[in-house]
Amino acid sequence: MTSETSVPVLVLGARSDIGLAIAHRFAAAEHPVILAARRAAELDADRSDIALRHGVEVTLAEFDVLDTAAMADFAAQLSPPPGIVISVVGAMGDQAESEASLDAATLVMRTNYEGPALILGHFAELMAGKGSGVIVGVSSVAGDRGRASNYVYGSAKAGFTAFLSGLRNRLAGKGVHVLTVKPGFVDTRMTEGMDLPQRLTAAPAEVAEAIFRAVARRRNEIYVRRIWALIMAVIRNIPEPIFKKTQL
């Protein structure tokens, strides 16, 4: 990515462990970074740390993925505009609560699909007008097949994955590259307390490195740990009569 060193990187969902790891990785490669999140001012210590550690400009931007009416204004006020936009916005929610509450299910669906898809779609249009740019959406292996244990979250991620695929297909040859990232389990605050298998669980820095390399190599879709590609291929191909009897 030597020729793109000065390209500003916008991290949507920068409050998350993965978002901050991504910011550090791109800043280490001399990219200016914009940290976007709700209550962005609370990230000032992180902004200072990244700027001091890596010697790049780091700015904060207030962003609420649920406030779709404000998205165009949010994008317009970024100066200079980002050349790489990475969305790590997401919320797993609670499956039982989503089953029982329309509001809870709506929040999970909007946070994981509607909001991220709309904001990335908007930036993609801006980039297409210039003929250059990179869009990165962090989706999930949960979207590869609906499973009883998390199908509300999984369905939203499935929609997001399909959106990114369609966006990539539409923008092929127009100078805008779209990358879909499926991390699998990640050791973050969101998964704290969960009994995660070590072999299948990545650290936030590992996710950040995988994204950095995939952007440089213009990859289309990646599983952060390759074993997830095999696992999900098996799950996708279980016949439905058998799959209905599983407890996945």
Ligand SMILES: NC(=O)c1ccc[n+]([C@@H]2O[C@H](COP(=O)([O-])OP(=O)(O)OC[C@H]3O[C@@H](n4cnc5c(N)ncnc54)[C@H](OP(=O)(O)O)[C@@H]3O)[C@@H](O)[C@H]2O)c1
Given for the second form:
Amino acid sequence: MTSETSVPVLVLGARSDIGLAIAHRFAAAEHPVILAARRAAELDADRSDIALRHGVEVTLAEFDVLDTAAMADFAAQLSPPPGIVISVVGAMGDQAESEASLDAATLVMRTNYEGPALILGHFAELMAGKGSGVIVGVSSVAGDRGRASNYVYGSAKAGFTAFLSGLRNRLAGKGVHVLTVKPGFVDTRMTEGMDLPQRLTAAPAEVAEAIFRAVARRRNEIYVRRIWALIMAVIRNIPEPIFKKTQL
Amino acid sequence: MMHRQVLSGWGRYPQKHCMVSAPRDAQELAGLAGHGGVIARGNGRAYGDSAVGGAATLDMRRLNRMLSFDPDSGVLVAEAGVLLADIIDAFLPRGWFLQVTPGTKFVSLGGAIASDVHGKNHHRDGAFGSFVEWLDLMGPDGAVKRVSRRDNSQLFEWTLGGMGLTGIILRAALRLRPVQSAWIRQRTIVAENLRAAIDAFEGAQEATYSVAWIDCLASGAALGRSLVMLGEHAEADELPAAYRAAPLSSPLKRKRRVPFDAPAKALNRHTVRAFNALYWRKGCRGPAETLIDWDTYFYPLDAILGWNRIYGRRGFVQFQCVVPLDGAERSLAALLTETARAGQGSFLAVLKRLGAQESRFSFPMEGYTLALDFPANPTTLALLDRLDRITLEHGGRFYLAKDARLPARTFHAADPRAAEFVAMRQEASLDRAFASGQSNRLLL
Ligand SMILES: Cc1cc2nc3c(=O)[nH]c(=O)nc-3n(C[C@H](O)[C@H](O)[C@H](O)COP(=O)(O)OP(=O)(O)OC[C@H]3O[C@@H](n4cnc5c(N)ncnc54)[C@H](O)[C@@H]3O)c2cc1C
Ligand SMILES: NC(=O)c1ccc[n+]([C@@H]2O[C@H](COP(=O)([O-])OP(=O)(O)OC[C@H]3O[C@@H](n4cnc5c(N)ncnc54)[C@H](OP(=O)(O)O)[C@@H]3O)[C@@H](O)[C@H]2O)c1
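Structure of the form predicted together with the named molecule, given the form predicted alone:
Okay, now the whole complex, with that chain kicking things off.
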């Protein structure tokens, strides 16, 4: 790696509002960007937009987080290899559907845990071999405690959070840094039409800014907005006999 | 997805409940275009109800991607929701600026085309539309047509200045202006009265930019006293040594924000008079020639975000007309006399010289345009009615981007082109499809 700004950034799940905001933020700091998504070709307008606004190279890469068999080839074919890999991939699914259908629950679990963990784990191995790199996983506050309203999604995020924590632990001192991002509410396509409390809801650009700074400062774990650290501390500490009767 | 919202223009008058949707892509937009009575909305900087839908409003700001740029021709292709501020941010560091810009950079590309906005260089360069090479226009059926001076030329021409009533502008090709620096050389001419101001403009036809701030409370012999400000893009070698190393960058300014609605009385005759007197003296004393950065020169008001709130909760209205060159002095004198007589101060009183423009429905024509801001209240609304009448008597016409309250009768009397516009809309079945609060009020 030469200087930090020339390091290519790979965004997995780049179509999402948060993913695009992240791509813009790093491009504004002169990082070349690779946008990886399903149907990546449809992101061509975003590719040109980021390239024109920020004067950096932006490329597209086809990526499906469920296609674990293709992951090694996907990573190998990226040239130059990314120095910062950020996964934004996720799917909230529908809790009721996940309760009723094994297939639906499987999809949520694989999309939020298995897929993102495997691909980030794989990039981490490649980075460890070179002795440098940054891995960023966008998990969720929903992983901090399972709740009736979305525990299928939440448990997969919990698994992802635990995976990132272990990865960070193992690679500490090996030049590879791992950042866990736990957004609370974010105003995106995923939450469109929901009535979210304004003071607790971040804009995608806010999440991107927080991630950009956290990467620069090599933070381990962040909540966006920060108030969520407090909220989740309270929620985690409610004794189970009481918690199981709440409706949160 | 549609939701209900209270909407208004920049003047926050009038306000209306409206269904709003902010589509993410052309496909989603196509599904909404046929709803009936829709209007596209850019960044909401038109003062009145031009961007408030008859039945529903389509917020275009998510369609804001820059698609291509050709450094040889300087042509940028971008989606309609891109803000002029974004274009400057991206391209000024590379030596490009807008060919035409209104007095705020927080307008969208689509909005600038739909109002065919003019800048301080209209006398030389024409309006915004002169630099639009083509645009993609979505009709009520969701189909997109590329229109230009060559293809579908009538629809293209009606769309410039068509206030969103010919369809939804999806993307456009805009020619930019090469510049050597981010700085403007400004020369200020002190004009003791209206005659002197007009002479200053007429003597400055070669200047790239010209605009005058008028003290609209001055009367008698001082009626129309103004500071006429001329500007030129500074060449790199005209800059002081300190700036020459990076001619295209300018100092970052802190934005200030108006935190809450001012009480309705904060702006009154006395405060405006005091402000005007101060500004006038400052202008008279200042150096005749200065170098200022692009942001301060073109967008002084943008430094105060949300400044529309200083007029208080009731909002404000702007009066803007253009009067023909022939007899301009008499027409302007009549307008200014009426304003001074009413004693209704206007903070922003701006005079510009417009050049000749042949267009189907755009505002500019050769002459002088006067813009005045007033708090919205019964007294000022009555004054505006009198200013309308004077404008009509002197063969002038009105700017739709600023209008919030004209009666249909007055607008049609001032602008015979309106009848052709209405006929064109009916013939192309656009009248039911696209409608705004303004088009309903003005029977467009
Ligand atoms: C401080 C200030 C200074 C100004 N100075 C000037 C000036 O110097 N010269 C000047 O000419 N104007 C000036 N204006 C007016 C302003 O430039 C216009 O009102 C402009 O149209 C606003 O653009 P917008 O994106 O905010 O559009 P909006 O206000 O949202 O909409 C304005 C019109 O454009 C239409 N429109 C918007 N987007 C689209 C689209 N994608 N497709 C079809 N129609 C669309 C709307 O239907 C509406 O009729 C000024 C306004 C302010 C607030
Ligand atoms: N919005 C919130 O309130 C909130 C709160 C906490 C955490 N988060 C997390 O933030 C991240 C971004 O979410 P968002 O709100 O921006 O919602 P989103 O738009 O739904 O983003 C999810 C992204 O994951 C991608 N994805 C899903 N399945 C995939 C697959 N099989 N292969 C590749 N990509 C796939 C989607 O791609 P497609 O476009 O191809 O479908 C989409 O880009 C998610 O991980 C989410 O869990 C969001």
